[in-house]
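To begin, one chain is listed below as structure tokens, in the form predicted alone.
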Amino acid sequence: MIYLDYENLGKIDEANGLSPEEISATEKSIKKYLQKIHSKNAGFYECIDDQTQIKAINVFAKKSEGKYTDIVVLGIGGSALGTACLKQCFKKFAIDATKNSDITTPNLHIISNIDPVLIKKFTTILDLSKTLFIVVSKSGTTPETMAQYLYFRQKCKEKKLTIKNHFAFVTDREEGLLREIANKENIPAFEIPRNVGGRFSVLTAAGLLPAKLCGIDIQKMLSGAKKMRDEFVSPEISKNTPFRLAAIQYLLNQKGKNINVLMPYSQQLDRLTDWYTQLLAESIGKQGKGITPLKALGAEDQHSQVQLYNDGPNDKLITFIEVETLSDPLIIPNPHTDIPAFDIINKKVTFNKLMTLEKRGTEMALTENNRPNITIKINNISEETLGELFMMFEGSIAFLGEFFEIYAFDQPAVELGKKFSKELLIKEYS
């Protein structure tokens, strides 16, 4: 269950908060917004509809049952940053192990970068006889996704091992270098949908496919998401939490606040504002306008960052999400009863009611200062949830296309990035 909680944007001055009103006021645009949305067949919420993909997956994940102890995601992007959110949430989490040889799930890795260092890293960790690749690249030809498939293909090569039997391909159903290598060779391969951009893939076979093969309920994850999807295509915005946060984003963005910053007072949930940096930066920063994000994390960074959001220029809007209950009640000892600073201890403070007064303190001081803060409120860190989180983050995106008039399903800018880079290629080696 996700709540939004916009009430300090009510207690802080005209000039940086919002009323009822405004906010309310937005709510004739929703209709037609979301006609707009349907018309540019934008596929995001409806891929959670696709039942052929789903049992694909299944039927692959229970052939392959007890045949590797690592599942590495070779991607970059949005091919990999939901599944390393789900990584973090689900499967490793704060504990820095790169292999754990007691589980009874693989190892689930992802390899974002080509940084050569973390490539030769990898090379020495895994047993490739145990290993499956699942290469994610929408259109077969990302350069660094290939260029990681080309390594560890000849890597596999060289151990003699059959190449189909340790990848997986997701891609475009039809098209592609990917495709066309997993039609030739019998590869299994999995569909991102053409109208589901790499930024909304997560609820595809692209953070899907990994997922299931790791042990995450994915049926959950989809149910979540379902549960957003009813609420994104409502025309009434007390009941559409996609379109309020849209809204409240893009009238504090006309008075100057064109900076966003995602904190999470949840380390599970550190790698969901890495993915939403991305979702909310690739969609929304074209034509001279857009939000900036920033990401934090509750507690860590109430000592890094928010000196600059107290006390700095006042452009930003701060969403904390808030998690009712992160796990049951840790009670912090007191093994000095001798000193009176600790006698607050004896009263048996935990750390979870310590994480949520420090949050409440932080939110406290921000709208005394007039910063604008709102919080996205959860009751716990599961599979439905970060289903219902990841359709809230990518619904208001589609209506913050829609505030900005601008298309958040391209990303000209990246391509044109994309572009050089693969004629200086061409020019090095040729």
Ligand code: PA5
Second form
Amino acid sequence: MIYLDYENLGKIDEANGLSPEEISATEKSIKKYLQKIHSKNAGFYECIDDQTQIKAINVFAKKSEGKYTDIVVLGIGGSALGTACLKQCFKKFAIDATKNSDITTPNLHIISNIDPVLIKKFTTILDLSKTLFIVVSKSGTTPETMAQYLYFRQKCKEKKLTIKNHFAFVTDREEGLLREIANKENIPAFEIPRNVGGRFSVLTAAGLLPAKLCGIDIQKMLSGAKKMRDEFVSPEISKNTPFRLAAIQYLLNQKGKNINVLMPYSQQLDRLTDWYTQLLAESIGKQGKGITPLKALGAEDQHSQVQLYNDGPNDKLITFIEVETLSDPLIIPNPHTDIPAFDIINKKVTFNKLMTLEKRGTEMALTENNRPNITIKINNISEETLGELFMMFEGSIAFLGEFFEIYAFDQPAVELGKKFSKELLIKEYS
Ligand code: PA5
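What would the structure be for the form predicted together with ligand PA5, given that what you showed me was the form predicted alone?
Expanding to the full complex; the earlier chain stays at the top.
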């Protein structure tokens, strides 16, 4: 269950905040924007219904049970950031899908860079005979991912391993090098639908396959996403959290808030901010328009960035994420009963409470200084909540694209960089 709390926007001055009327005045656009998103064939809110893919993932996961100690995702950008977020949220807590407690799920690694130090490190730590590489690339041609694939394939070949037992691809259903190789060599291959861009693909096989193989409950994730999708398609602003979020971001952008900070008070959600950073930057940063994403982590960044947010240029919207139940309560003990300054601790203060109160204090200070801030409140960190969060952010980005009148689903400037890099490579080595 997600609740978007934007009460603080009404408590700060008009130049920097938003009244409930300013927000509700945007409601008339919802229907029109939904039609436009639909006409752009954006598949991110429909891919979660693809039962054929889910079935294929489940069958593959069943066949893979007990075979691998390590799952390595090779991919970059949207092909890796969602999985990195899932790993941070759940991997340590995943229980094997068979419910047989003495079977542990494989380790999950994500290699999303081409730094040779990183690549070599993995060569030394992995037992290739018990490793499955999942190569995730929608285009099936991204140079960084292809380089990683070639490298680890060669390593497997040197160990005389059967390639199709150690590789699976997630790619376009027809095009690209990966699809060509999969067809030729019978390598298991899963699909990223044509109308789902990389950064919107976490709820396709790109995120679901590695998640399932590692014991994460993908059905729950999808059911959370579906719940939020119901909100996304609602023409009523009070029932549409993605739209309200986008409206707030846009209206405040018109008041000079060009930077959006996402600050969860939860270590487990740190990588979610990386995923969201890409989603906002690459989708909306176009034609001289855009909002600059900034990531922060509560409570630690109170001691590194909050001075700037509170006292620097008033050009930011700060979005907190507050988790109601932050794991089991962990009490802070007091071994210093002789020091009066620690007396408060005797009241069984928990880390959980301290975290929440620190967030509330930061929020109050920002509000007092007329710094716009809102809070996304979630009950707990579960597969279902993550599914909801992914869909809420993806939906809000789709609406934001409409507010800004830009096409949110491509990345022409990234493609240009890819083209230049490829030309340089050819020039250097020909
Ligand atoms: O969001 C996007 O489309 C990009 O970030 C891509 O995910 C990234 O460039 C990798 O592309 P591909 O999945 O084709 O390898």
